[in-house]
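One chain is shown next in structure tokens, namely the form predicted on its own.
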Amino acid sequence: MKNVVALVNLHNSPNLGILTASRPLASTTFLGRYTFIDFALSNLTNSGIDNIGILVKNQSRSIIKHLGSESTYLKNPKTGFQSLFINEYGINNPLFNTDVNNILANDWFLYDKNAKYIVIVPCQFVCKIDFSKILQEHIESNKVVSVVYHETSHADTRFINCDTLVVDALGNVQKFDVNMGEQEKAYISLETYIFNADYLREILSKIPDISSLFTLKDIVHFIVNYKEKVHAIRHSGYCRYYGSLKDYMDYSFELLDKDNLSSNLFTEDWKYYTTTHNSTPVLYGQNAIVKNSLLANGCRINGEVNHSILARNVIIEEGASVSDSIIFTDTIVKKGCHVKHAIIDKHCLIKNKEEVSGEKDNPIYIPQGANI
């Protein structure tokens, strides 16, 4: 789509506690071989949007390490252009480190690309979105702004602290609220917006006179309350919001169900891309036992793995076992060690402690590089 550009917004990503202490959610390992930003980028590229800017709030090292240069990551999804945007002033002034100020500091992207429409997406919602259809509905609505929402019957247990919206009979947003889990059914904002580019440029030019602390979410709320009708576009299908460490564990394990994985997220017509690694296939020893698990390339399994997710190059020695756990890249579990209800970060060595175990609703976390 030559007249469409996209911005992946990392500024409002939830904090998953110790898991995101040294990395943003965007570059956190997901399902062993992906990161969360891979799903946002893949949705865009599969939809034909190949000019993408990434609004980085902080911890840019982790993002750069995953995406590499503009050519490294893009060999797989075959996008035409991507750029990382950092608001250097905001890094030293956290109060002003907003997505809007990041755009204003890098606004050349909106003008150099001569865009007619601008798509803005976050990475904390994992779902399949065909933006070619979303854009078509936006254009047909004759509105200058649209917001994508997801209808749920589980608002009391999921999507907590997400925005909800009230939609009138004409498909326009009447107001926004916050989901506090008080009701089961709700329309959840996916913080995915489509702007007519000229209108967004105009609004951005006026924002410094309104508030230097405004966010993109604030802008959309302001438009609904004082400026224009905002069109609401319904997303249907699988959608999960990763807002806590418990969400991360629960929804990751939910996808161990092969039917759930293939029918809800990974379909034949919709591929998800990530960085390419030259690793061997998974190697299984003669005594290996693996049940109901996802294993990435490069793993070497000689022990037991049950109901777990292992990232690249994880080694489980004979006589070791892993269950109900997520293990990140390059971790080794030595003979005689047993891991259960755990998240083990990259480059760890489990060798001296026989039992490394948390609880189902309170998994133990082993930080990157630890020797246990």
The other form holds:
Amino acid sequence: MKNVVALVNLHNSPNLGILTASRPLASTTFLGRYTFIDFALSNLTNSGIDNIGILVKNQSRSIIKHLGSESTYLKNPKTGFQSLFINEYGINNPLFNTDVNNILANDWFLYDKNAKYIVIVPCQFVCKIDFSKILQEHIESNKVVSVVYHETSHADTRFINCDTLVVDALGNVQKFDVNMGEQEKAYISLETYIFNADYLREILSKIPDISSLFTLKDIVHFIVNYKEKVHAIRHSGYCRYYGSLKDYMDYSFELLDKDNLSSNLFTEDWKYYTTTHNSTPVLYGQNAIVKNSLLANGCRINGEVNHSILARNVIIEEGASVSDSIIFTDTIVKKGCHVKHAIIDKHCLIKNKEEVSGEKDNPIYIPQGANI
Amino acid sequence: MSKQCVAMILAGGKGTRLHALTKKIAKPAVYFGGKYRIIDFSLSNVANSGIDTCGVLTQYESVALNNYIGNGEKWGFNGVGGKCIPLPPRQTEEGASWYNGTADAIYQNLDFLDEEDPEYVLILSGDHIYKTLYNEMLELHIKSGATCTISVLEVPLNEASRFGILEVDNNDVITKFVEKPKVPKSNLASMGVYIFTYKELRKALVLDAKDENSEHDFGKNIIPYLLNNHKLLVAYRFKGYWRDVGTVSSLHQANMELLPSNRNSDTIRFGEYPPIFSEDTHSLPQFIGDKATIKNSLINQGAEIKGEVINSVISNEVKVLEGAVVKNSVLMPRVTISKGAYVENAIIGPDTLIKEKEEINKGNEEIILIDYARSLTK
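Next, give the form predicted together with its partner chain, keeping in mind that what was shown is the form predicted on its own.
Shown next: the complete complex, the earlier chain at its head.
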């Protein structure tokens, strides 16, 4: 789809506390092998969208390192592009570091007359979205903007603080609200918008006169309230919003259940791409006892691993154990050390501390590079 | 710009003794070690040696192999000035012909080499498992001023009659080459890895092509020809792990050597420098179920283990379901071992389905090969 430009919007990514202190959610390790942005980018690629800008808010170091080469995600890096959009003025003036100002600072793609539709996707929602169908529905709706929503009956525990929307009989957005967890059923905005490019060009040209603090979300609300009908497009299937550290733990472990892994998030015809590191297959020693876990390549296991997620190159020695934990790349748990209810960041060495243990709803976090 | 050294990998052979495994793919494309294919080793060795140009001579079932090689990106040959090109036989003005021997395969691609204009050509086989850097061998070749340097491996004398054997003088200058001698006088076996000074190689190949009695083979024709013409041929002694995985049992054995219990200082370590590169399969992380038992095994990403896996090598997208047992076996990609099935001392070829409660080779010591069509089981 050469007439589509997609922008992966990292400006509204939630904060997962300590986990996202030195990196944005987009490049935070997920399921041992992925990061959150992999899902957004792979959805676009699998939908045939090859023109991709990434609206980076800050902490670009981690994003740049993760993304690697263009050919990781793009079908054809010659005919398409993958470009980081960075707004230096915004980074130096955090108040003005909005997605809209980032787009205005990187508006070169809007001059391309071939760009008919602009797709905006965030990366805090983990779901499978086929944008070719979404675009078709948007075009058939004859509206200038569409928003993708997810219908849930778990709004009391999930999607807290997300936008909700009310849809009228004609399938248009009547109004937006915020999910405070008061009801079970809700239509959750996935902050995924389809704009007709001409309309976006027009509205962006007016925005600086209205407010320098407007966000894309504000613009869509503004359009609904004062300007045009906005079409609502339903997403069905698996979808989770990663809004807190607890969400991160809960949903990661939820995916450990293979029925969820093989649900309509992970299907044969819908691969998720990620930068690879040439890791070897996992080595299981004579003393390995591994149950109910996900392991990325490069791990070496000769101890016990139970109900855990291990990223690349994690070493669990004989006489060490890990349970109910998430362990990031290159961490080593030495003999005699036991890890339970923990998130251990990259490059840690657990050597002297025999019990590294948190509680189920309050996991202990060991920061990157710790030697304990 | 001329290049110092270009590599040519001979990857056209079928590997008949691997039976059903090479029914649809050439031997170099056969899977190894859970994640790799045999040719990954040669290509990674070339890449790690800093050689940026590589031709891969393909013939038997060349489509799958050409497809795998692609632009060489998997091994980093897609960098500035680099290339990795599959070279299957082709039609020319003189007509069309297959590669009629190893030397003929190179002869038919002299135009490719002329274009690259290298000083030296590294010619190697694409079906061996080993890790090396060719730099030292190239240095020796340059320093000695030889026409050809041959990489040799010291083998036990009683096994020497299986190999092409080189006899050398005190300075490792080659004095004689005998293909599979009945009474070997030396234990230096040719590994099928040669470095030639290109000008000399070119002359020899052009002459050989005109010789109607020649089998156009490096071991049988080119090397003896050079020796007869008093050219300087030098042996380079390779030390370390090297395996020819040309039979079902040797392929199984080499896989078993990767298991933790069999590891020693010789064991090939894929991740350590120089690393072995391979394809990435966009797989999920491997999933281990709550009833799984895994001991002494090697398991690749994308695998789903809910049964028992002992002393085995498991490739990507393999499923071992509840109650299934896999022992001392090699499972190639996308194999499914259904519930309650039992597999022992086997190589299970790609895409094979082992049915519920099916027993494969139970209690049998001899290694068995099962492929998806169950056409050839040995």
